[in-house]
Ligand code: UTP
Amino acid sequence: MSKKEDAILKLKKYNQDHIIRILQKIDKKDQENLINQILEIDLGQIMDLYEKTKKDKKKTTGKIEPINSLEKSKISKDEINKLSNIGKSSIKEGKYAVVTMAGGQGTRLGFSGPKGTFKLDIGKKGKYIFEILTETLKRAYKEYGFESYWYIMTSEENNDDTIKFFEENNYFGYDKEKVKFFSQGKLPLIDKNGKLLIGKDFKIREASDGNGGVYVALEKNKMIDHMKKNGIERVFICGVDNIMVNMVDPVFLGMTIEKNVPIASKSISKLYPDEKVGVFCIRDKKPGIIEYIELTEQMRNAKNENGKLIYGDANIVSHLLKVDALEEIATKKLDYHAAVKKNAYINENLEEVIPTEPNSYKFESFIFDGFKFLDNMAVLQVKREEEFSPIKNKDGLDSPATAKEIYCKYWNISI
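How about the structure of this chain only, in the form predicted alone?
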């Protein structure tokens, strides 16, 4: 049986006959590319995920309990010094590394290109997001006389552009031998009727599988092997869009080492009960994050004896994991979440259709979906104005303008 016949049988099995008809209308080279893609994709997995979108979702699953966090500002000076020394020793010994998840594009910012290459109006010449992150690393490592490995997760969509950007900018003075790029996985897009979308390139449209894909991507691309080979024991994982992220915090690292937990995360205090952020919790005796919509009104407003919100430790995607924990989670199946998006496609007449309303599902996992496979975690609460200024929207809240304001105020830069 030919590859084409195999592909057609597979498409028929999963009711994707529209692709068969498109297949007959495109030229031989495009046919070959599409056939190879069909044979590689796990259509059974995608259809299972599609079927789950039809089921009623419970607001809260499992027993939810609050998690105890430690406020960095309330740690004594002696304890700070002790933890800092522990962390510094680990850094100087080369046991620490950083992972930045940078697979996204700057579409929501009205920008064409990898999000990390977006330039903010800071200083006389402006600063790229990647430039700011590099400066943060260089500033920290100058103190220790040692530059750790920096693993940057890209996507198939932006990998080449990201690497080219770093090369054109001389890695902003960072040791290029210490920067390792790797790509995350992807999953097909499917419309609300369970039909795969075909793009203008006559391929099944796919999208990155979310930041939870970092575990498998690290394993698949041999980055975990590289970490172990180089004696790295713990890695800090963050997103690309927070320009205030403190990627090398010896106090945080020291706390994690002293508590000997597989994972520690940083949090910030919720501004008010109804702030729409995920918060750290214990779910069925395992560490995790509960999304805003899962919190009942009582949980959102509950306070402790000091008047602080019990469910008030907001997630800022600043996580520190043991390499062994990364390796363990990489062997597990994470949950996928469906997001409804607008995605263009070609119809059976090979005409492009640009929808005016969300028409399809994108499936993604989140990095915190892996926490449930670990026994315990530590949470260090830090100050919002010192470590959190995300860039997500073109205007308004969490925009380049708000990020610039926070960044310039912290570093005493004239606006």
Second form
Amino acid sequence: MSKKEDAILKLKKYNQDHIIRILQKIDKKDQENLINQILEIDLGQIMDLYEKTKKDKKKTTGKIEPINSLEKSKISKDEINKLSNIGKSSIKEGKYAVVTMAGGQGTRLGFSGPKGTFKLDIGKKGKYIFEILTETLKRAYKEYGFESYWYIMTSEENNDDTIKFFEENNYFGYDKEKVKFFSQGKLPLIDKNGKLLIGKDFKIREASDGNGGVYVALEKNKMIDHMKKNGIERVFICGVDNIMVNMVDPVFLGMTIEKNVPIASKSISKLYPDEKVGVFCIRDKKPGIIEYIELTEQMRNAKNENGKLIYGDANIVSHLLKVDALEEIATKKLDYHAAVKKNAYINENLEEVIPTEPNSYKFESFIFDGFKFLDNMAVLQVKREEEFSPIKNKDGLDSPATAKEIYCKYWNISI
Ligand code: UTP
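Coords for the form predicted together with ligand UTP, given the form predicted alone:
Then the entire complex follows, led off by the chain already shown.
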């Protein structure tokens, strides 16, 4: 049987006949590429994930208990100094590094390039997100006279553009040798009727497999080996889209070292019980995050004796993990969740369709899906206005406009 016949059989088996019709209309070279891709992709896995989207999966699973966090603002001055010194020594000894997860699609922002290359209207010339993150690192490391390794996770889709951007901007003055790019894994996108999307390059559209892909991506790309060879013991992992993220916080690091936990995360206090954010918890005796829809009304409103919400530590994607914990999680299988996103595709007349509404599922695992493989966790609650201002949407909440406002207020920059 020829490769083409093989591919057609596979497409028929998984009800992807629209691709067979598209195959007949494209030229030989494109046909060949598409056929190879069809033969490579695990269609069984994608169809299973698609079938799961039809089930109600938002029921709480496992035994949920609250997790105690420590409020940074309530730690005594002496204790802050002690923790800070512990953290600073570790940084100076080169045992600390930073990972930025920048493999997302940024569909809600509606910007076609990598999100880190988005320019905010800050100051006279404007500032790119990657520029702000670089400044944060440089400012912190100035004190120690050296720069740590900075691992940047990209996707296959945005890897070249990301590297090119850093090259063109001379790494914003960061030591180029210390910046390591690595690409994460990908999975096909599928529309709401269970049909794979074909892109205008006549290939099945695939996208990164969620920020939970960071563990396997670090391992596969030999970044964990690199960390170990360089004596790095703990890494701070964050997203690309929070321009207030404090990537080098010696107090946070010192606390993690002193408590000797495999993972510590930063949180902010939930604004009100119904705020739609994931919060830290203990699930089946293991660290985890419980999502807003999983919390019962009673849990959402429950308060402790000090009047604080028991499930009130919101996740801001600021996690500090031991390198051996990363390595351990990389050997585990994480769950996938379906996110509904807007993704362009070509129809059977080979015309590109740009959807105005979310039309397709992207399957993602989340970084916190890996936490259940660890025994314990420390949570440090910090102030929202000092460390959290994400850029998710084009307008409104968590948009460039809100991020600019918070950033400028903090840094005393006139708007
Ligand atoms: P989000 O979940 O906000 O997704 O990512 P996104 O892809 O950036 O944006 P939308 O949902 O399409 O609008 C949170 C963080 O995780 C990273 C993102 O780059 C962001 O820093 N991420 C997300 C990855 O690195 N890989 C992924 O596959 C998904």
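Between two forms, the rigid core is the largest collection of C-alphas that superpose within 1.5 Å. Numbering follows the first chain given and starts at 1. This one's a predicted model, so the numbers in the text were calculated from it and none came from an experiment.
A.B. asks: So, does residue 254 move by 2 Å or more at the CA between the two forms, with the core held fixed?
C.D. replies: False for residue 254: its C-alpha shift is below 2 Å.
A.B. asks: Taking 2 Å as the cut-off, check whether the CA of residue 177 shifts that much or more between the two forms after a rigid core fit.
C.D. replies: The answer is no; the displacement is under 2 Å.
A.B. asks: Would you tell me if residue 190 moves between the two forms by 2 Å or more at its C-alpha, with the rigid core held superposed?
C.D. replies: Yes, its C-alpha moves 2 Å or more.
A.B. asks: What is the magnitude, in angstrom, of the C-alpha shift at residue 349 between the two forms when the rigid core serves as the superposition reference?
C.D. replies: A shift of 6.2 Å.
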